[in-house]
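Given as structure tokens, the chain that follows is alone and in the form predicted on its own.
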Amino acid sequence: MIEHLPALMVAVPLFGAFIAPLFKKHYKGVSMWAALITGSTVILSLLLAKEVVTNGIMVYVFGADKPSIVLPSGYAVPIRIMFEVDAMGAFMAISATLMSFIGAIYSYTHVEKEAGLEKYYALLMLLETGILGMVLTGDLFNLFVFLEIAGIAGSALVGFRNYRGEASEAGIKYLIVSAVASLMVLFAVAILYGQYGNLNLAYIAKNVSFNMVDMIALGLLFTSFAMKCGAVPMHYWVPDAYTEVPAGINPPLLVATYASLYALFRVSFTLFANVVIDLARVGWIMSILGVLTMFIGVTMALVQKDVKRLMSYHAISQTGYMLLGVGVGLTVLHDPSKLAEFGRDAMAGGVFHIINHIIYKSLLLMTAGALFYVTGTRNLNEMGGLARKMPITTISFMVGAAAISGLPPFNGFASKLLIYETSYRLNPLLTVFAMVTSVLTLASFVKVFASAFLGPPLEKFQEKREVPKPMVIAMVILAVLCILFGLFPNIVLDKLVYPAVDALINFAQYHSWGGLA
């Protein structure tokens, strides 16, 4: 079994999406059976990431023995797929099916007076598997064909909600801009398989010459990943999103949007890290588009009075750490001497950042959606007084709040302390930025506070009670983590961070498989 974990990792969700619609008009049942499925591919991305922590990178073959057959005109048409793990893909795994499995749990009373939910749930599971698809595949093709998944999936469960003309406008802005991210993505696509006659990952990058050909597949793809992790300045369509999806899908919406974040560092890392150019070039222009991102992100949260798009907005902000982060490390990868003593740390600090923000993120956005659950609304101007009648929520929110502003003893401290001491290293300015950014993602979030839970309970909410179980436990799970990751980061850093970020720095290891495509 365990040489086929690769496989299974995205046959095990695409086969629950595929029976979900025969639960039609049994919701429970297909609430049931999406926990069910989602909770299996934990485990099995568990043992995955440890299969490839102990024993190297796991190489699974779709297809033929041979890469590619010759037809008698003497072109070459590939005819297998590779899917090529390291420990930066299993640890991306373990982030897309922890959350998706945290979201099938929330969704099971959240959604519940939905219409439709053999399709809700149908798609939640689509969704994970074209996350998994493209953190896992070694294959350029294989990555658009995952991304497309993804991209489909999410937009529909962005729109779910149509009798909300904002939800519909919102999955239509999604649709649109993963469309245009995916079609460059397809462009350098073609224009890597023109140019090398192969699709594998590795292959190119043992053969990429970087000519001018090459450096436009890199524009093509730098941009298109940055736009589908919702990077300043396209960033537009990230507060319509997570603003109207229901909050149950916004942990895996999380984690798609950062799927195209490891795209990014996979395609600077690896596909082209192995050229001998100036690619401190390329991590400064990453650091300065992650200093934006954070940022804008906050100042555009501090004004708004939608609990729900304030924090999509800080959603946004966060991107920039890990932007900041893992820039810094590209900044300094071909120097030894600087990577060693801090490139390194600054890479474990954006990529700790990735499962960080994920984790108190997911537990903001489900808060904000039980705020949603009892008041129905969104505007903090109608709040007030909840404190005494949701508790949980309310201790949910100040944990998931003091992690995102970087507070000790929470998870959001460790990844952020990371990021400030390495970048100082690069420029002062840097570190500057990122904390007067969370300086002022503390202040949004004591706005939020004072506003949504503190003072009297207004007449209107005299009744009200905290929300389902259900909903409760995805909090406290979330809640927990963030607890147990800022008291025990070394923990996670060895075991998860520290081994992804050498997958990326080594790109050699990777590239060494490239003789089998």
The other form holds:
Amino acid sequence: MIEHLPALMVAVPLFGAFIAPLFKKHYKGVSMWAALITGSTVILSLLLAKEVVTNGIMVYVFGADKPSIVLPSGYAVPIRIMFEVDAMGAFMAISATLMSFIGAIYSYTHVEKEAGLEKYYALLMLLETGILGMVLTGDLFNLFVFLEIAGIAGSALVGFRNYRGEASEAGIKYLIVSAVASLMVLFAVAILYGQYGNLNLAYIAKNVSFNMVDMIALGLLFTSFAMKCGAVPMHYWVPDAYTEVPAGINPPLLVATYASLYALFRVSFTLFANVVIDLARVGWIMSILGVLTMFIGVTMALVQKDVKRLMSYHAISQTGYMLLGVGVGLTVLHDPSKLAEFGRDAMAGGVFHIINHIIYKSLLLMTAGALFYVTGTRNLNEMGGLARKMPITTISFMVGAAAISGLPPFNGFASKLLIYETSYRLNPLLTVFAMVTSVLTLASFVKVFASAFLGPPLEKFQEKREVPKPMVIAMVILAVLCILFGLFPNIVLDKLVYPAVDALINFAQYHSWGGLA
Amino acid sequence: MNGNIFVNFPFIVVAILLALGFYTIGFKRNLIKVVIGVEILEGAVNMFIVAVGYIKGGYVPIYTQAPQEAVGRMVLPTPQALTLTSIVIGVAVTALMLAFAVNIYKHYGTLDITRVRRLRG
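What does the same protein look like in the form predicted in complex with the partner chain, given that the last one was the form predicted on its own?
To see the whole picture, the full complex is given below, headed by that same chain.
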């Protein structure tokens, strides 16, 4: 049972997605079904993480008698599709399953009045399948396939409210970006295949020689994944997609974005880690991209009137922190003393920020969805005085806003402090930008809070009440997670984040197929 | 000399197609033409994969009952399987993009991407 976990992680949500359309007339039933399936994947991912953290990298081979058989008899190269799960992949899998579960609960009432719910939930589970496949696979072509699954399911969900023209506009933007990005990934995969005659990540990483053609492949992969994770020059699709998608899908869509970020880390750390000289340069590019992303994202957020759009620009700016943290680590990867001094902590900050950001940004986007559910508008100028009507939403919003601005004792503080401390050691200027971004973030959330929740009660919202229970439950779970992660960051860091970081740093372990070959 | 050009011919075509695809996506204003641009890109990438896997004078990759002289001279089956998968995925992407285009035409009354701009700021 345990050794089949990596396959089950993909099989269970895929099964759920194919069963979901059968509940055509039973909207309650399909909601329960989605919650059941995503809930069981949460349990599976926790089991998987426990297994990986205690016993090291897990290798699962499709099409072999025993899951542990990597090489077919008589060949010296791996020819089968492999799932290779290290702590980083398990960490991302936990984020993905948890957020899909929360999204499914939240959707129970948030989209109950829409038509075609069975397709909605099928796509939600398909999106989860895509993310899980991306983060668990050890095969380059498989990565492309799951990237496309996540991209298609994600953009179909962005355009779910097809009675609004804006939703289709955002959907086609997202789809074109994701199609072009994944085609370029496929091109890079073909280049690497032509060079090394194999698709296995670890095998290519061991043999990579970094000639001109490899550099082109690295450039293509880096650019495409940066495009898919919304780093700055290619960030334009993020606000549209996050604004138009139903708020229940925001958490899985966020994780889908960060699965691309994971692929970016995987490419720069695992695939090209044997290249000693040029990796510092890639790290600097990543750090500078991160600083630009966070700064431009936050300045564009300040001028927004649409509450969800404002938060989407913040999502861009927070991606910058992760790029900065991990970029600092990548810069000093081949310098053991500096790596031990601050590189490892910088990467821990970046990786910890991924899960923190997923939690509080989902919370914030869900409160924005709750505001939309109650008031029917997303324009901040038309809202006001909602604090008394919606107390739980207000408190959740305050928790999320405090966390994203990096106030102690919320979870944003824990990871941002790690990033500040360590990026200062590489270059103080990076830290200055990061801190200014934090202050600007706080400023824009004060604006939202004042215009939406404070002020005199408005006439037209007289008989409005708090949002229904499932939405409240989803928001409260996330708010509690925000506070717990902020109060006890050490537990999360030791149990999940540092193993994930070490998995990225000790790339040689990944290259040896988990000690099998 | 002649043979050299012939060996590189598929790759030259791939480069031309890639340039054409990016030009179409970047500079054409009609949404359908943008979709066609993505299709051209996909064709280029698929052709690249097939060209990478081709061996001059190679045999069809059937491992059982292969003739004796085919041993060691078979074309690798993997690139062809990859191309098939990528074609299938490409069809799904195109269908979805065209569905979006139809919906956009319904709501905006135009396919000109400079006028499909309700989301801004």
